[in-house]
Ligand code: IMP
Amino acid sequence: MHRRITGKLVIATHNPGKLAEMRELLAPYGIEAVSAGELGLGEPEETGADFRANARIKAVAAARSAKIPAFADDSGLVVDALDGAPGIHSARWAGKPADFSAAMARIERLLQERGATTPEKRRAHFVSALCVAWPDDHLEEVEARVDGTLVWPPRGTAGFGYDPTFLPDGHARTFGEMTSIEKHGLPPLGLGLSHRARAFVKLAEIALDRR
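Would you give me the structure of the chain only, in the form predicted alone?
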């Protein structure tokens, strides 16, 4: 059976952009969210073979350490012409400290090397896997994606990560050119466009009560 999320929740991320989005998504549900960084929790090694496995690793580790439910996202950019790269390694391609400008340039260089110069050869999608774990190991897991095309040069300074180079299908602006409401706001304010918003809608249906 599904379990409802109530009270306090750990957001198992040290990524400030991801943290801000997840807090915004949770706000209408009256959930008190504290980040793993604020609690001084470490980052577990992400050894999973896919997004869902890595989200589970992060959520379970945080729930066991904090002794309260934990919410984790594992997401990334999947580029068709690059055989699915960077995929689950999307954050690692940016290095530490993260430099997504360099990561986007790397992707563009690889696309050029493979002759991927037309929109139909530059197809990509973002994936978001969400997991909520309880200290007793109960899990709620969902996954969603948004399809689009990679543009060059990057456009816009909003969002984070690979957003400035991703043009979602049916839109004329990249994620980097959209406001937070446009990108991941939920109805009635937004369209629930992003991969994370789409996954969150699925999670809300099974585990959250709007206030």
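We call the rigid core whatever largest set of C-alpha positions still superposes within 1.5 Å between the two forms. No experiment lies behind these values; they were computed from the predicted model shown. Positions refer to the first chain, counted from 1. Compared with the form predicted in complex with inosinic acid:
- Annotation: Cα of Lys18 displaced by at least 2 Å between these two forms, core superposition.
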Second form
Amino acid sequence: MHRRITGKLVIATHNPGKLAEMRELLAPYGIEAVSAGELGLGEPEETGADFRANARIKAVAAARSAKIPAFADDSGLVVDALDGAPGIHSARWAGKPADFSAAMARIERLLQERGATTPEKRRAHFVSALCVAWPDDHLEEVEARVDGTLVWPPRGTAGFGYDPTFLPDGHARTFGEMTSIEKHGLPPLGLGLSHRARAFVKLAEIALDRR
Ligand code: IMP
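Swap state to the form predicted in complex with inosinic acid from the form predicted alone:
What follows is the entire complex, opening with the chain shown before.
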């Protein structure tokens, strides 16, 4: 049985960008979102083998500490010709402080080394895993992806991370050339295009009531 999310929800992130995006997505459902940072919760180590496992680790840790339901996401870029890399290591590939120009160049170098020069050989997808955990360990989990190809050189300055190299299927512009509404916006405003937007739609279907 699915459980509905109501009332107050901890957003298990210390990233202000993600927090703002999640607050915006949850607002139409009358959910009051507080961040793990605001509650002074720690950040668990992401030791999972896949996106779903890492989202679950973050949500369960926050729900147990805060004693109210918690929401977490994990996401990344999966490149077919690189056997799925950078995958769950997408953020780590950029280093600290994050340098995504270098991370995109590293991917391009590896693609060239493997002779991946045609669009068919440059297939990639973004994945978003979302998890809501309750203090009694009930879980609601969803996952979604958006497929595309990697272009070089990077195009556009919008978005973040690997956006400028990612050309979603059926579109002529990279995520880096799209507005945030085009990339993440939900219908009727946007296309529900991104992995996160698609995962959120799935979560809303099973666990959220529009106010
Ligand atoms: P997380 O905070 O562990 O989920 O890290 C996800 C990482 O994957 C980010 O730092 C980005 O490098 C990459 N990523 C995830 N979603 C996107 C996206 O929509 N555009 C570009 N890069 C993304």
